[in-house]
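Just the one chain here, the form predicted alone, laid out as structure tokens.
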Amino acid sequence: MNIWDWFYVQEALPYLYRGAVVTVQATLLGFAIALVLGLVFAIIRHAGGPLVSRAMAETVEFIRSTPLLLQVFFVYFVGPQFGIVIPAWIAGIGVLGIHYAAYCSEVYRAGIEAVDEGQWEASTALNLSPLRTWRVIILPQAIPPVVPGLGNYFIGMFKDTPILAAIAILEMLQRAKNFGAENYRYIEAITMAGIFYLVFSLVASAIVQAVGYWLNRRYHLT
């Protein structure tokens, strides 16, 4: 039997592009999830008061304790018996989009504490409201330093999306599993898998990079 036979690449890349397209939804959508409320804890956990903050901080932690498949799995199958069902697609996106937000909204908080105390008193002298304070203010100055590890967690969620293969959401690595399977033949899916995981890590990359120039260049601080 040959090792590698272009016959059943083309035959595997119909089920390959079917489950890339399920996973680069599900990443998108997670890491949109991750963005916005890993910024939310971040904010609460720095504005907070001293209960507050440290609500946050132990929530922020115990979600990064503990592991994702198990989050995922308590979720769709253990939620039930309390009567809360979530179908398994948005139960997968919710959970991945909450744990990332725990490891984004440090990588925020790194930022935020970043940003020169002189800042937040010119902003008091100046009268500025809070909201005005952190949009024109904090914000830009703490966000574009700290876009490239956000964007080794948009990565890392990518080669995450596997595990909602644990819940019938049938992704990319899944689907070549399947394929391999059904055909006795594992080594063309899978690998045609890797290379499309490696192309688009290669391209997400790029993209991060291009965005951390344009913010930095755009708020001067480069």
The other form holds:
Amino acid sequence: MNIWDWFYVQEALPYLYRGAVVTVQATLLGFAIALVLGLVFAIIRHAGGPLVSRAMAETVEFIRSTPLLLQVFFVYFVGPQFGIVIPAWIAGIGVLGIHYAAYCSEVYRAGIEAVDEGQWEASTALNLSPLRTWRVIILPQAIPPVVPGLGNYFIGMFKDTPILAAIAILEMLQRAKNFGAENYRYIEAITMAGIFYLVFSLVASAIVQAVGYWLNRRYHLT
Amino acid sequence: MSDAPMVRFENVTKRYGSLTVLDELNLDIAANEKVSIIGPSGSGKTTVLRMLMTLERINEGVIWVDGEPLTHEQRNGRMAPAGDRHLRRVRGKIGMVFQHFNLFPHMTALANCMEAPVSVLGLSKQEAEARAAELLDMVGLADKKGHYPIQLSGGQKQRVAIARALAMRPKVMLFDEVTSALDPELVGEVLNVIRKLGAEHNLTMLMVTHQMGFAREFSDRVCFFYGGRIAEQGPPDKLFNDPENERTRQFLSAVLEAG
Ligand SMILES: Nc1ncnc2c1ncn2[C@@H]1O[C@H](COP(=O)(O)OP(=O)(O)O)[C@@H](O)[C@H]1O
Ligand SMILES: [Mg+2]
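Now that the form predicted alone has been shown, please provide the structure of the form predicted together with its partner chain.
Now the full complex is given, and it begins with the chain already shown.
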């Protein structure tokens, strides 16, 4: 028996490909949720009154200090006992999104706090509305510098997608494992999955860098 | 209405925790009057401007602007602390220039001056651009419209900041040590713009300054702050040549010694 057999590579390829599509889709959708929701969390944290802001901070802390897998189980398995039945796909992506929103909100918060207090004061002195102040003055200065931090969580979430297997979503790694089990050959499928994760991570970090560079230039922050 | 003061502080008290920063301040400023505020560091000068700009809430008293209360509004026939809508409306009469410019770094000089006229006053882009260009011209920066703040010197930044505030057509302009962050050779160009403003515009001006020469030459009245109170005020000639308060004398001699 060869250590490496190209036959199995060929066999596994179409099977793994479908898993890769699931993994990429879950990452993109989940991260879109995390980006938007994380920003909402950060803004509530900053703009809410003492009570609301505190509640938001506690919520974020709670999400960050329980395991992702537990949260997935909670929504998918505990929910139905109370009549809340959520399809696996929605539960999985939703929980990934919310979990990473908590992390992203801390990144955004660092960016928002780094904006000079004088920017808020000038906005008030010019009578800009709160919405306009956030959208046109604060966020364009707060976000570009923290794109690398957000990008780290993008890749982190990507690497967490195998957790979806726990609620029967056939993502990449699960398929690699299944393929191995069926054929009594693990090395090719698992290695291919590994290469896929590596390549995706490299491409993703290049994209994150480009976006960061572009945003910083766009807003003349460098 | 015409002889009502443009700005009135009525028994205004401001505290930070147990520290009383302003203690029952009373101060009237007439329309078109130029008032300078001088005094030692920590005496509450900046706080006066920040309260008037509504950057700080006051603890007691009332601030009036142009005949109506700024810090309060009538609600159910009673004076209640001003809500956001009321604040936004009255605050529109006031403009402020800061020690550290506070320009929007991601916008050109022109865009800095257009943002609020478009989004707050509802001017069209063309109107706002015309207004901004005219003001930048007035402060001597017609050729810097497309520059970003980082490409400008301190003096140029501060002149953009003045143009930006004026673009909102305020009745009252506040200046908080607007030359303190500048290299000495750039102070003159900013003071010249302020002189020009005083001469050509119908503006009530309230400025905190360490430029004693300028305060003396430019203002109608000088207020000397000490420990959250006005220790002495009067026409500049009187206050600088013949101060009555011992603290004023000490302060002036210390400042003049330092050059
Ligand atoms: N946000 C704040 N919190 C606590 N103390 C403050 C705050 N802002 C100003 N102070 C205090 O209020 C006093 C007056 O400050 P300020 O008006 O800035 O003085 P000045 O401009 O005359 O130097 C100082 O003692 C200062 O330390
Ligand atoms: Mg000050």
